[in-house]
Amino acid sequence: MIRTKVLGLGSYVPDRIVKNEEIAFLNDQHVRQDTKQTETDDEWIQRRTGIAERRYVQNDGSVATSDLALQAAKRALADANLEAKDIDCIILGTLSPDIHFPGTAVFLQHKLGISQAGCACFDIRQQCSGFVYGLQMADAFIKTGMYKRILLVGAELHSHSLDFTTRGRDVMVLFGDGAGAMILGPMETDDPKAGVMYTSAHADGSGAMSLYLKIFQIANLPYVDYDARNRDENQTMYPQMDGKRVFLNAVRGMVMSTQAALEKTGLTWDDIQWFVPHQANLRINEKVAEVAKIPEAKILNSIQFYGNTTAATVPLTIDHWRQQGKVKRGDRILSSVFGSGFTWGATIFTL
């Protein structure tokens, strides 16, 4: 029988580090001013999110989520011992490319220098559920036979689209940078609990509107049809959310999603190593533990270090704690995400 592996796990985040207390002083430049800009501090997001810093790239133009995507990937083909030259599929979700299109899985593609292999090139758009929903691509992809190789990436670059105000700070304090990577194949194994045993993937289109971005809707012609210097009118340039809402939802998605995996499985919280939950808030991941009754000991957080970064917090939360000596090859981890849409899913694997 024909399984999927994880082959290679790697991650990326820039160099600077965006603690709290400098954050209410940045502008939308990212450089520090003498006063603050937006009324917060410390111990108020900490105790809101759990956040303590966050990764930021430079803003100067010349880093994309491609380029973070690149770095992941190159650290997951290094762990999985191949070249960029065997990769015959990318499977990249992000909220936040490149350009609007094409998709940014094709600039990835050029960056590793394998533009003339032709490999498939898909962009997926879950937002913070998109490594599981990608994940659950891939396992059919290999499962199939259609494809040996493929490398999955989650990647975000929102410090350039946030609004440095109080008026944004809700959304503003919670996002960071970065990226991570896997690259999965296929093994011979009639072991039913080899490899990536479980995933699922679903979505409730009724909660569209509770975590957006508006920019680029279709009934506003020209795109942009507001003064960017007006705060009445450039709101839509910003990310949107209905926090409350946002976290109920999370956490019924993630315990449901978690319950499911388990029960569907035969599996107990013996049979698993970690609990690897989508990096959204740090209060919401507490609550679904304990909701679900998941031993303290096996959840994994990296929120702590990283804020969110929707689509790659998944394997950049496994990779963290791996450099760290925590997480170990054959560990069998269940990860549950929440994300915009609403979207939501679950798997389970063995590294």
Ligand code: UT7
Given for the second form:
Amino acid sequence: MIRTKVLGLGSYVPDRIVKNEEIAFLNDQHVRQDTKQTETDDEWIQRRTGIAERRYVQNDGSVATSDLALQAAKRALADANLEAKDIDCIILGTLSPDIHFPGTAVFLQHKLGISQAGCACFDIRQQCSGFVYGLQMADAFIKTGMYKRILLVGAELHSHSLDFTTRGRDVMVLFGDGAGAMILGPMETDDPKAGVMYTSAHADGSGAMSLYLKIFQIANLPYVDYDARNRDENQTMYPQMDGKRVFLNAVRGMVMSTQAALEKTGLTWDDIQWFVPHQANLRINEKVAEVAKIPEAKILNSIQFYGNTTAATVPLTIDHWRQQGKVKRGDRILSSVFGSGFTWGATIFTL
Ligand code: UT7
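Please give the corresponding structure for the form predicted together with ligand UT7, as opposed to the form predicted on its own shown earlier.
Now the complete complex, all chains and molecules, led by this one.
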């Protein structure tokens, strides 16, 4: 039987660390000012979200989402002992694409130097659930023999589309830039627990406008009708969130998908080394752990260091803790995610 194997893992975050203390003083060019630009502080952010710092790209126009994806992809390829030319399919999850179209996966393909070979490129738009949705796609492609070396990337450049004023503080303090990548390929085995054991993906479109970023409205003519530099007009440029509704649905979706993953596979927490939840808010993850009775020692978080990097959080968190020596090859991981859409899901796989 053909099953999907994780061949490599890599992640990348930009060098600039923005601590909670600094974020309140940044202007919209990410330059520290003498006076507070946003009414927020370290105490509020830590207590409500668990975030201490996040990473931002340099603000000189030289870095796009595909560049973050490229660095993570190179590290995952090196980890898999493969070269870019070995890849026959790219699946890229992002809510911060380089441009509106074409998708960011083709920019990544070109930057990897493999555009001549013409491999398939998919962009997926499942926001914080992008990694699990992408893994489900990759798993199906590999099991059917459609592709043999899939590069799955979650990459986000959030820092350019955040509102650095009190108006946008509920969302602005949460997000950071970063990328995580995985290489997946087939293996022949009779072990039903080997490799990618389980994936589930769900959505509830009635929650679509509880967390969204419009930028434009294609129904209107012209479809962009505000002055992006006018603060009284430009709220459409920034993400909007009904935080409490998202929070409650996130806890419910992640608990349900975690419990379903265990029920459907017949596994218990004794069979699983690590629980890696999406990193949106430490309080969400603590609540999920409490309700789903997840052993505390098995929970991995990285939101303290990176904030919410949306589609990148799961591979970034796993790679972070692998670099710290905690996660090892052969460990079995249960991951559950929730994001804008609403979308959610879970996966169980062996690293
Ligand atoms: O990746 C998936 C998508 N995202 C999520 O899952 C996020 C889900 N939601 C959340 O994490 C939380 O709802 C937030 C962290 C966004 C907000 O926490 P909360 O405990 O729900 O706070 P709140 O929205 O009820 O706001 C409480 C107060 C408000 O002030 P008033 O009305 O009580 O005077 C806010 O204006 O906190 C204020 N506030 C802030 N104060 C300081 C909101 N953001 C900030 C801030 N700094 N950054």
